[in-house]
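Only one chain comes next, encoded as structure tokens, the form predicted on its own.
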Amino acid sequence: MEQYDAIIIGAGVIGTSVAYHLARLGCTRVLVLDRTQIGAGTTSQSSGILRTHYSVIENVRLAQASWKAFTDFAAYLGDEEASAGMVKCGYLIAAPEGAKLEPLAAALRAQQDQGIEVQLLGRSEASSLLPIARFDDAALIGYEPEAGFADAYLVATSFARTARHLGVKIMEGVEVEELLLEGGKVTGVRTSRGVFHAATVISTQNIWARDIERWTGIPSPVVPERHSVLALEGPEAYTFRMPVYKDLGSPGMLYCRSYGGNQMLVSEGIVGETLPEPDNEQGDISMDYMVEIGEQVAERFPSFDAAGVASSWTGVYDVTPDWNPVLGRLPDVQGLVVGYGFSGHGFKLSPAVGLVLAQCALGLPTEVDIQPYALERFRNGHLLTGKYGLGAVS
């Protein structure tokens, strides 16, 4: 039996980056258990987007706060050989009319008004942004300059490698059988290498969340949901230069950056498939979806028509009814703190979640405010629900 004074599940991007946090918050005796390995699971399928638009503002407060440790990785981790793999492109959105214009251009408004640097822009701007689309239909388009994407699972890494050198033990190959309570307070956890001790556990576990309902019958409102990214090649480069575009335009609401050369990375920002049990193994893409969001990317990107499928793969989502992270102390079980339901945003908000997480676990202030992210608030309605719709930029 070990001791420690904090134990986390999952060492994806969200619990290497807790690690970090509590080891630069001085809380060293930190022990990381994972099932699988560092940044194996889920944050291994991110498609890496990096930007602060969300319309909902909480989640911009977490993104902003996470852009300033992404904008230099390496000296906010304190580790000259770090890397998130940055490339900053900037970030187009953009609606043509209808029911998207005014909740895009009230997310815009908002982000203006946190001090982020962003630019209305008309459609020839854009055009010269992004050459290889078309913009005769945009009514609005926003641009954020300082955004881009950058590289998950190098990110995770990073975090782990910096905690590790702060003292943090990380124990990969581990699966957590139990939580262990006693008096209803955490007392440490059971696993296949046996019993670890610990007065605070953080549960980092995305799509195995569930977990934390079965330990302790808490109902934990999270599902395991599908969704697959393309990678087409096409005649024209869509270049690093080139910005991330999200078009709320396309039924598919997509999103697309370049992934290098020739090829463009492409991905639907709605609802996909809800898995059964969580499974973050790679699912089927029919060769008739493929088709189709073939068909949507040529109606923005027109030379884009005669694209070829250069690879594809699946990644999994940890969704909760609103499509926002559940963060925070669960109330009825002393010790316990929660970070899980993303829903496609983890990556984005990492450093941030890590710190307040770390924070909260420590019972110190938060950087940003958490209490909107509570688990009460499916149950008093006060839901964090985005205004382009569930599976779209909330």
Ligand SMILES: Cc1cc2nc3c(=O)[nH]c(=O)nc-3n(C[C@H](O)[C@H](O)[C@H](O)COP(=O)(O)OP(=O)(O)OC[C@H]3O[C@@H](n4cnc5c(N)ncnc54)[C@H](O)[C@@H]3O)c2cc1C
The other form holds:
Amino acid sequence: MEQYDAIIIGAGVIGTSVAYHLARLGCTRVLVLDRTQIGAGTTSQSSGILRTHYSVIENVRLAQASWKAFTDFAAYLGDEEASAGMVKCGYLIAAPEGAKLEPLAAALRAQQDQGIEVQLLGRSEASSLLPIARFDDAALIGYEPEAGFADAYLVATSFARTARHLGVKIMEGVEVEELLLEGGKVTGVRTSRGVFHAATVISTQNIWARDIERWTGIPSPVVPERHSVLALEGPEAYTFRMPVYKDLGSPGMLYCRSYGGNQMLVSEGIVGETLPEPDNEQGDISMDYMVEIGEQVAERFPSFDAAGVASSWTGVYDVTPDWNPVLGRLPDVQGLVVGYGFSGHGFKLSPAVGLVLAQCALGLPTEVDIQPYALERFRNGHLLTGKYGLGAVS
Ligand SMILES: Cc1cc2nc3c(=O)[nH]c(=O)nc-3n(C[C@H](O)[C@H](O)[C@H](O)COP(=O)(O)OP(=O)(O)OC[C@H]3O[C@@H](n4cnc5c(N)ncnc54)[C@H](O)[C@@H]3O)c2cc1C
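Okay, that was the form predicted on its own. Show me the form predicted together with the ligand next.
In what comes next, the whole complex appears, and the chain from above leads the way.
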């Protein structure tokens, strides 16, 4: 019988972050279990965009705390060889006249109130940062210079590597089949490789969080939703110096970033395709859908009218009813802590979420208040719904 202080189910960027932070807080008898491999779940599908821009202030706080880790990741981990693969190119967000304008103005003000550097740009200033885009319809443009994109897989493996150095055990290819309970308290897990004991279990299972419902009877309000990502090869370069662009004026609320050379990574920021099961297989992207995205891109980036599709893939979001995660203890099961439902924006929150879940698991005060993220909000109606409508910009 193997006894641990804490067991983490899932070695994505969230689970590995929790493991690292537990160890940093002095809890090193930790076991991480993943049925596949570190980072091989939805983390490997991430577009990697890092920003603190949100219309939900709680998310701004988590993203701001996370940015402090990303901006000097090696120092944060205490490992000079660690890297997040960061490209600090900034984040540009623009809205035309219409429904998104006031939410954008309010969100930018809220960021500034939090002490985040956010600039309001004129159209020509925006054009000089991103000359391949047109801004003639922009009524408001916000620019967050301390933002960009990074590599979610690299971040997960870096958290895992440092956690291992600190004494954490990570087992891959081990499926958790059952949460073990005695008198309403967690005692461990039954797995494909036997039983492991701990009085604290942290589930960071993403789209597979419905296992918790099966094991405890407590609903996990999470739906797997497939999203498509395209890399378009244009006639002009989208360099690493050019900012990530969020186009609130496009029907799909597109997000775009450099994918190196003349390539642009682009995807929609709205509701995707609901899957019946958390099936992580690649899905087909129809020609009609590619044309739909291509038209929106060409509308904003005129020269990309001539772009071709260099590559494409799909990924699955763990979507909750308000597009925000469930974080913290489940009060009806002593010893169970959860972090799931990141709804397509969990990477940028992963350092702070790992810290607060570790603090929560150890019974410590959390760096950022996570009470608003409690599961109870779906019963008491205190939802964290964003002002831009449903979608990962939240
Ligand atoms: C297409 C796409 C684009 C995205 N773009 C961005 C972006 O630009 N910026 C951003 O911030 N976020 C983005 N995200 C979201 C972000 O990538 C995720 O929120 C984050 O990676 C989730 O990490 P995780 O650890 O919760 O989940 P995962 O990486 O999915 O890890 C969960 C792990 O749990 C394991 N597991 C589940 N059940 C069990 C079990 N019973 N036993 C053992 N192991 C189990 C799985 O094998 C898996 O490895 C994007 C997501 C997608 C899909």
